[in-house]
Structure formats: C-alpha cells, structure tokens
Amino acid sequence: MSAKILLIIHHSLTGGTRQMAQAAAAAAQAEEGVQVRLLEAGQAGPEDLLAADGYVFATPENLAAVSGVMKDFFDRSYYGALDRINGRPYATLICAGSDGHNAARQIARIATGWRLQPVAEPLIVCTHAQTPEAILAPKQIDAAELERCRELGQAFAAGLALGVF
C-alpha cells in the first residue's frame, strides 16, 4: 500500500504561519504511512491538490481575510480541482493579530465548493499584533500554540494512515 500524502499549503510574511505549518508538518511526518508535502502557496497549484489525499491550509489573516498569496493559490487552483477532490479531508491553521475567524470562514466556503470534509475546527493563533510595527514584525509563536499545531498535524496524519478519512 502506498503512503498517503498530506499537503500543507502555507503563506507567511512574518514567519508566524510558517512556524505553525512546520510544526504540523513535523508531527505528521512522524506518522508511518504518511508523506508530507509542505508547499508555499505561491508555488502550489491544482496538480498538487490532485496528487494529495488531504490538506492543511495555513494562512495569516490580513485585513480580515486570507492572505493575498493564499487567495491567489485558491483562485489559480479552484477550477482545476473542482469535482476532482470531493470528500477529501482538510484542516486550517490561521495566524491572526486579533481574530482569524473571517479567514477561517473564507477557507471553509472554498472547501465547501470543493466538497472537502473538515477534520478539525480551524486552529487560530492570535498574536495580538495591533500596531503597524507589531503587525509587520517577525513573529515567534508560543511553544504551547506550536504544540497545538503539532497535535493537529499528528492527528490528521494518523487519520489518513488509518483510513479514518
């Protein structure tokens, strides 16, 4: 039996979302029977979605929305994957300054159009960055929050390996 592929697509300007995606990927990679592909959103496309068995979409929330680079990925990939990835599982990681729920709703709407199945509630890490300087500053995600990301990655990979989803 071939390994299941977990595709983690991410975008990060200040490093916060990247740390979250890397934590999920590291934990998922430890699961036997799962291969993890960690791709920058600007480099990913519909062919990557078609080749994977499950997805983690990781983005910062910018101006109450997914990042522009993540939106571009969805725009470029949507129709190429439409009706070809139905039923596959997904999860969401969001790095936000204050809320994150709007970006999570955007991804959920796109995933609904693709007929994907959520395997977890959106994992939102709030950095409380509220000034231009804090928003643009490099981020260091708290160890406890990174542990939550690792747990999501491990659980997702275990579910894929066991055929739960």
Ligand SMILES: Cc1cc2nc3c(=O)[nH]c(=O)nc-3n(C[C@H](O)[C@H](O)[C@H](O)COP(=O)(O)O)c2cc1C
Second form
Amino acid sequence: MSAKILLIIHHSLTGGTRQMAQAAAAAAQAEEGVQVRLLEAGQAGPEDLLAADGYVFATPENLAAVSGVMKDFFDRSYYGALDRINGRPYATLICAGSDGHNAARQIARIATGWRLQPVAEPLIVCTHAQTPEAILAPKQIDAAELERCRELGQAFAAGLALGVF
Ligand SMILES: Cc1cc2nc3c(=O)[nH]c(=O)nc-3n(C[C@H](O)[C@H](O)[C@H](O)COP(=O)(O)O)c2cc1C
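Provide the structure of the form predicted in complex with the named molecule, given the form predicted alone shown above.
Below is the whole assembly, all chains and molecules, this chain first.
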C-alpha cells in the first residue's frame, strides 16, 4: 500500500511556529507508512491539499487572527479545494504570545467549510512575549511544549497509517 501523505502547512514570523511544525513533522515522519510534506504557507496551494491525506495547519496568532501569510494560503486555496477534500483529518498548531484562541477558531471555521475532521483539540503554545522587544525577538519553544507537538504528530501519523482517520 502506498504511504499516506501528511501535509504540514506553516508560517512563522519569529520562529516559534516553525519549531512546533518541525517537531510534529519529525515525529510523524518516524511512523511507518506515512510521508510528511512540510510546506511554507506562502509556497502551498490547493493542489497540495488535494494531493495529501491529512493536514496540520500551524500559524502564529497575530492581531487576534491567523497570520497574514496563512490567511493568504487559505484565501488562495479555499475554493480550489472545496468539496474535494471532504472528511479528511486535520490538526491545528498555534504559537501565541498570550492567547491563540481566535486563530484556532478561525482555522476551525475554515476546516468546517472544507468538511474536515479534527483529530485533536488545537494545540496552543504561549511564548508569554508581552513587550514589543520580546514579541519581535526570535523564539525558542520549551522542550516540553515541543514534546506535545511531537506527540500530536506521532499520533496523527499513526492514525493515518492505520486508516483510523
Ligand atoms: C503583529 C503581531 C501581532 C500579535 N498579536 C497577537 C495576538 O493577538 N495574540 C497573541 O496571543 N499573540 C500575539 N502576538 C504574539 C505572537 O503570537 C507570538 O510572538 C508568537 O510567538 C509568534 O509566533 P512565531 O514565532 O511563529 O512568529 C502578535 C505578534 C505580532 C508580531
């Protein structure tokens, strides 16, 4: 049987989301029967969605929303994928300063429109950056938080490989 494709679409301004996406990708890739595609949101489009079996959407929360680059990916991809990916599984990774829930809600609404099935609650990591200097500084995500991302990637990939999702 051919490998299931897990597409991880991500965008990151200061590196936090990228580390989360990479952690999930590494753990997922270690599962037999799964091929991971880790794509920057700016480089991804509807054809990538059509060619995959499951999705991880990973974004910072910026101004109480998904990042602009991630929104652009959804805007460019929404109608090209509509009614062509129904029922496929997805998960959400959010890197936030202090909240993250609005970005998670936005992705959930888009995923509902696509008729995707969530495999987990949105995984939100808060960096606790509050000042402009801290917000603009490069991020280093804690090992424990990266472990949560790895666990999500591993569980998602295992479920895909087994045909659970
Ligand atoms: C323009 C801008 C707006 C932001 N708005 C929010 C926000 O609404 N809620 C929040 O929790 N964090 C907010 N943040 C903080 C980022 O989510 C946080 O720094 C996160 O680590 C960024 O992820 P990244 O390192 O992948 O870019 C904002 C950051 C920027 C640069």
